[in-house]
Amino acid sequence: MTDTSVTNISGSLRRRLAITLIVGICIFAVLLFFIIRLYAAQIAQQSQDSILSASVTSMLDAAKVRDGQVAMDIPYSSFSMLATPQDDRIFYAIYQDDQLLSGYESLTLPETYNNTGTVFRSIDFMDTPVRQVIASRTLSGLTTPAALIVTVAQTQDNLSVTLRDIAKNAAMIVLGFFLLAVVFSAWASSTTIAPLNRLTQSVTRRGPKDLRPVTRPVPAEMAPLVSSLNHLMQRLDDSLNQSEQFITEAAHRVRTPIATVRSHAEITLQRVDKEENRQALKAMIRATDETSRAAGQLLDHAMISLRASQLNSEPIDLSELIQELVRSLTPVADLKDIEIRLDAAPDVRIHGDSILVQNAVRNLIDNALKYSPTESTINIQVRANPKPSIVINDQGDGFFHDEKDKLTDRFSRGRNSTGTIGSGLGLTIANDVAKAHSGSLRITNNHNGGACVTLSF
């Protein structure tokens, strides 16, 4: 005789054991997830703080006192060490006795800062969450000692992406742990009632959807176990159907304003008579110009990354565009006694983003000017066949064969660049623009010497 009333009996040891195990596992899994995420966030934040601190320290170390004035040639490494795959934006400000010398005027200092030690804080700057570091140094050699304060702030998009990836992996690990723990709880529950072999065998032979009542007589203590197992399997099924997704995208630009430093250096140069000081100031101006060039290329690269996915496509006359570029760069070439010769086929048209194409060609011509010897010639050709392309030939040293495949990588420079200041982004920018337009960048050497770069669309 089948006793259907036994399913109303409660208080089974199996139910208490199963529920206790699952609830405990859920709580432990949730705590484990948040502990892993919190610890990862602390480590990632400490890593970013360490790099920010190193950046500020390198800027403070570059500060010098010349002729009773503070002079600072910001090292390129101060910002390059902050580069991230997400192109986080970087902001900085330099103060002398609370007076802004350079940087973002809106990047202010906390009122509680007392010019001692290094201070980190998270703030909103330009409607964007940033991590800010503040450090100071006392400069001697002036009429009165001055406190030089440098602050650098960086957006945290790369940190957010890293934390999201860590959280996703941690969730998968915790979910796997949870599933394994649930399986363990089922095994433990079955082991607890091992003495009742007949009931155990009856339950284990059932499929997951077999909810038929047990026909054999069972002890009252085991009757609620059958019901609890059914509820447990339902809860397990609900738990296995849960999932989480983490998706965020970020693209930002990097700016490094240094015009103020250069203007101060030029003004000081006009007032200095001592030759060695003049030479030092000229070197500072040259370094500032190179830094400005590198910053411009960084901005170009960031802009390309931002616009590449959504090109502002329009008809472009390549011949006309190159002619305008050559006219604008001819004064620069004349300073080095370099002649730029242009052979442009008429009416070479493509559909693309004119700003990106212009930036790519400007960087290629700029590279040719930088590596060409004095009193040489740069030949530029605009071809329509077999496909629209721009060919730039110079009379420099050319490329090393074993480096050609690596020169389009970010910040990659060849062995022939020794002694020539640059950022290693010119060919990267041109290659990215070519890919964005479904084209290609080809790097070769001329038979009679010199480099040959072909940008095809």
Second form
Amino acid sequence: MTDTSVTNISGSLRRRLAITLIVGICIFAVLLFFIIRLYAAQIAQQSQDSILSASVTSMLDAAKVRDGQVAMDIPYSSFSMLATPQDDRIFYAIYQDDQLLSGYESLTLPETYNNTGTVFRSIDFMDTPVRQVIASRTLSGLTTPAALIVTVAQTQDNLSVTLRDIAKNAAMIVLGFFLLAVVFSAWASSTTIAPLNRLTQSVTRRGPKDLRPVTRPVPAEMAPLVSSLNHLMQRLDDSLNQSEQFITEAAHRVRTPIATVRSHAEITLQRVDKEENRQALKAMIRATDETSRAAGQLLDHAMISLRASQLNSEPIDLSELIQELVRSLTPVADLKDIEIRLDAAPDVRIHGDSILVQNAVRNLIDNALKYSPTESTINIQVRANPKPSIVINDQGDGFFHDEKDKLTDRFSRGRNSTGTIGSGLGLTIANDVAKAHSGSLRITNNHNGGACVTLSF
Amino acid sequence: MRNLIILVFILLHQPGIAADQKLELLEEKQLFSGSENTKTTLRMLSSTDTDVFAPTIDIFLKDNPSLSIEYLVASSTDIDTLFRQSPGNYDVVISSAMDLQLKLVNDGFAYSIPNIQHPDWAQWRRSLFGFTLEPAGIIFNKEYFENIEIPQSRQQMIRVLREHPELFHGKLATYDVRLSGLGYLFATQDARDSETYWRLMEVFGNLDTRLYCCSGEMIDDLASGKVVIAYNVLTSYAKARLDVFDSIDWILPNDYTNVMMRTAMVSADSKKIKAATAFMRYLTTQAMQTTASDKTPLPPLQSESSDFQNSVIPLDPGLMIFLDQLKRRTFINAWENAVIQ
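Based on the form predicted alone presented above, generate the structure block for the form predicted in complex with the partner chain.
What follows is the whole complex; the chain from before opens it.
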């Protein structure tokens, strides 16, 4: 809980899904637009063709042979049916075989036209694009049968206006469709991502010691991830348990033999008279003490590291905790004729891990005892304001100013520690515990000499 | 305003314009000037008599003093010939022959005016604009009908003519459709509307009708009593003839009345598009004002007194049918069979 580890983020599933959907829809919409337009153009052209065709048919029907000559009483509707809202221009020509009978001379027939059937084509006439229809009929009653060919052409102004309208409407429809689809894809992508978010929430909400596997149902695609996660948590749980067991075991296994060695050495010291051997034994006892302490502190430190990463949060009464500690340390203090004065405000409560706090304070008092001269006083204050804190003052030599920042590093010892047993872990432990509880450890010197260590939460 | 107008009758065969071989087709030529010094002269080719159109030109030039207008009058068929021959020589073409005008536009001779406001039924391709509504009526000599019932429809006229053949023999008038573009337009529209037309023409033929190329002569002869009934004449022409106002009157046949729009267009080859367009905007705007009839003899599109919008000859490609050679030949044949006996 001390820090959130930095996660390496590359892209977003939700965004990727949404973008993929939108790009797909976009392509589809553009395609749809062109298909609608193409289709509309075909239909519009067909309707123009059919009117042109009707016009030509009505003209052909009006042709009669009278006195060996072609007479045509073209109905008014032949042309008026071609009237459009855009007032399209019309052109026509009437041929008897290859000879122009009436109409626009320059409106020619396609060379491939074989005088049968109805033919449509798009050409330029008088610099304007027109749609031309050509149809014919065989005239009987003349000396030789002849083909009457009628062609009508119409400009495409109305057609293009119609197409423009259709394109505009199609664009609006496609745009509306696209917007709907965008909303839908946003919804779809967030729905798809929802189970992932739910899993994240359920994992985040868990307590520090909750390493149970995730059992709630998840979508099939997430099953391998959840399974791996469960597996990982299981291994983590196992590993944490093993570490804790190992530390407890190690403390026991290490301390006992060292204690045995020490007691043997002390007994032997009683029996040895030769000054030289006594010195050796004393050195041995000292070394044993140092080892014992170092081992203890190392294990404490390991334990603290372990517990700090999954901090237990329980209410602690600081005053009570300190009183108990002082009681247990009074015999040690008495050995050096050091008086421990406790000035504890009642009911100073914090939330945290009592074992860790106890450990930290014990290390601090230990340090004070070690560096205090005999027949001195150690003052311990427990304050509630401004923050719950414990202040320990001794009458030793204090710290060197330039070392204060380094002292909380692991295995770092002050220059004045020569001759004092220590591992250099005491302040580190206290500092780690303070940090784990979002507190701080402040090291200062009193102006009248002696060190002042403040542990606040 | 009149004092600003410089009337110039120019002899038609002057050097400089003699190069145009067809200019003898022009009947009148007159120059109107907005002021003493004008830069731009619009050449207008029109079938409307100068004195009828002059008030319209006057109002326009009052607002545009930098322009002058050369007003050339010819018959509607001659206008078609002249204009097709040299479209760059004229800026504005005004004609009563809607069919010929529409065909000119269809054949690409007209300039399409952008952003011009005019009702759809009175324009074609924003190029051809109708600016008058003029019904074709039956004009008669008032004195002659003092004792005879005035016919109100074609059927009644047929009856009256058949009852008094001796009174009307040689005293009827109508257009020679072979010569008059407007006469041809009315005749073809009549033939479209009803079979009565052919019966009427047969009666006219039997009574040895006189045929005229132009409305002016018809009205002159009506006033003098040479003829007593003129069929299919624009009543607006009669109205404009104040000199004979006392002696003639007219009716609009109640079976059906053909209403013609005088139409105007700007030549696509005009070199004075801006001025020509300004004139067209003025012409179309004025045509939509009911008060315009107070200022000019030409009846505007919007009128308080009469509503001809429903019987107006539609401006659509159907008009071109009767201009087809085969169709024209067929129609003229039928007409000749009926009228010339």
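The term rigid core refers to the maximal set of C-alpha atoms that superpose within 1.5 Å between the two forms. Numbering follows the first chain given and starts at 1. Source: prediction; values computed, not measured.
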Notebook entry, point to check: Superposing on the rigid core, is the CA of residue 116 displaced by 2 Å or more between the two forms?
Noted result: no
Note to self: Following rigid core alignment, is the displacement of the residue 375 C-alpha between the two forms equal to or greater than 2 angstroms?
What the structure shows: yes
